[in-house]
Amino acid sequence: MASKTAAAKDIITLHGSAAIVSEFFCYAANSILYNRAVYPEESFVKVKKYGLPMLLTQDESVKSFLSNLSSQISEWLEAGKLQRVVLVIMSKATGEVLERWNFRIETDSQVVDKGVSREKSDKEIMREIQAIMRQVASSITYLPCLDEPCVFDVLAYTDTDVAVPFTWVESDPKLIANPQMVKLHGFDTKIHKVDTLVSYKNDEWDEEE
């Protein structure tokens, strides 16, 4: 008799997915975090996460705070009303905006309306995580040092009709006046779909003899 195979996929909820984009943004917040230098180096612990030693902040206010708004995403997510989510960095001192890491998302509103799966391989995915966690890691490489104590604050752009809960507050955007910008790698879940860019404050250059 012929046997059949079939290769193996891995079948992607909405649930699923909004669980997989709302988890790598606390890591990625984490790493940020870390290796922008905004929390001291031993206030962090390494793990193992995506295939990469990680860093995870072990100060309680900053863990609820990302705890808090892993889970607030994840509900944003997938209710498909989550358009973007921007972690600033800011200086303490003055509260002028320094860094904006630009997470804009792409929700497949098949999904969200008629409650369809999608397929894609969770090594693939993990892969392209791999991709944006290792160029968050070399951002020495590429931004400017942070040579002044920072703290930061995240932002969330949602579709008009989100009733926010009221741990929540309207915000500016907070921009950054004629920044330089670098474009990360992105991935996708067949669901969500996630961009990254790095937008930062261009330093003054005296540029005269």
Given for the second form:
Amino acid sequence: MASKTAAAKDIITLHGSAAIVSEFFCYAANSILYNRAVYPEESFVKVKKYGLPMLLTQDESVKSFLSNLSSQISEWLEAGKLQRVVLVIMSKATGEVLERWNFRIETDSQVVDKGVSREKSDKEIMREIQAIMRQVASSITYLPCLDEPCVFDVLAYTDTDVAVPFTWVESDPKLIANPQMVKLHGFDTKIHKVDTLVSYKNDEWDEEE
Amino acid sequence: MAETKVEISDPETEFFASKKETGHEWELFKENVRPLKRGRNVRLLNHALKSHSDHQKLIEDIDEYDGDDPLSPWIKCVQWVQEAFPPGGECSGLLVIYEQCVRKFWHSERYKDDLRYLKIWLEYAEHCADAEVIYKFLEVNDIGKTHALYYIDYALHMEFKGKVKSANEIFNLGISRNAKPVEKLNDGYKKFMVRTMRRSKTVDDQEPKENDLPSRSFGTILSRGDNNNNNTGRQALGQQAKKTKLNHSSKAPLAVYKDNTTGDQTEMDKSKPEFGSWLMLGGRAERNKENNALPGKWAAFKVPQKPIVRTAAASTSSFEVFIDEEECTDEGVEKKKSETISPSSSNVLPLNDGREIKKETELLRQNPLRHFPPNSYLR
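Next block, the form predicted in complex with the partner chain, ref. the form predicted on its own:
Let's see the whole complex now, leading with the same chain.
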């Protein structure tokens, strides 16, 4: 996918960019599940990615869920039809949405329509992703403690002319009322621009639990 | 294409769309943040961390300053602390920084007449249990003697203590030295005279003084009524005199200056109950101890430095605990920063230990010159 040019930039194709973004999402999801303790620590294994030690789940069902997700996202990205991917964390007991990790995607439609490619240093993209991953890990400084069993789900916002794939269902947006929101770093492949935001419940003193 | 785009309208979309950025202080200073179970408001967190880092920066500026006015970064730092802690208070570190600043430059010829430097001293004095020792220090060390402000503050303080005669002398001294601004000094003196006259004519207090403490006399006077009278120079007792024996009030015009006629000024000091006297007597006793123990004290002067250095060392080790192994490269830079701050901060305010600050503040309040060699303020 990448070939070095004289200017030390790499060529990015639509296919390549889609692969970068969907891979990013996969690792980000894993990191969130690990850092927010949605699954126990022991069920993760450390690998090297983006110049960082990243955690990947060993849980087979989560693994296959994320891998299906990843390929679907990649497909949507190549078609330029994906606008938003949101990882939602909910209370297992009540189904209440506690946290949302929101990734907004902007696609360069020219690339989709005309099949051109762009140029950007792979290294720089990696650095940008690294910065996001670091922030995800550090977000415990302000996120409320999730001290009950939680489950997660992934929502995708696509263009309306996209047929709903078999394994997906239409859903309500699962928003948090009056959320606290924090914008994180984003990254840009020059074909797909990804912005990140985490929103969480305002924890009130007088709430139960 | 546009028709197929869904209009998403929710707080998150709006937030994305808005150019609002979330500051990144929370990430930059994450080692300084204790996670709360209920989470934190990131805006407030960023603000607090930024404020903390501003403070750090000002302290670094003091250490790194390379220009020809080394007092200026200190002034900026003092100003910051004053603004960050409007009520002041023990944990603000205000007293500690005043003290470090004045001690840094007290030898300096250059700042002897510097108004900013004088103001630091005067503000320091205002916060101490007994400012007189500071005013005396300034006099002995020729600091601020060309400024009217010095005489005004000093005289006001003595007046408050009831030492009206001294106050009068101080004003006169300032005037004779032509302290500037001249009009301000004259004006202050005039007002003082008016107050004094008023006091001697009517025995009613203009200013409320709380002095229900029993008069203490160390063998000067016999009867209680006479005590009251001889111990005047302070207005509350003037009031007592009025209550008990009105005929004493006829002596009042002279009584105002009576503190002089009973001889040694310092002896009278001890015998007068004053505002917060128990506190001040303690301080005075402590100072007197130093007077007596003069030869032995030099060794002890090393001791006060230790609490400051120790704290700095402690803060370095607490930084180490929080460094992630994989983030060595970035954190290394931050860590280095904190390391360069700590050794040189033996000079400057330790930030991290509120308890140390509180302790030192209280010690300074009682004995503002505790880090100074005793011969610097005694004559």
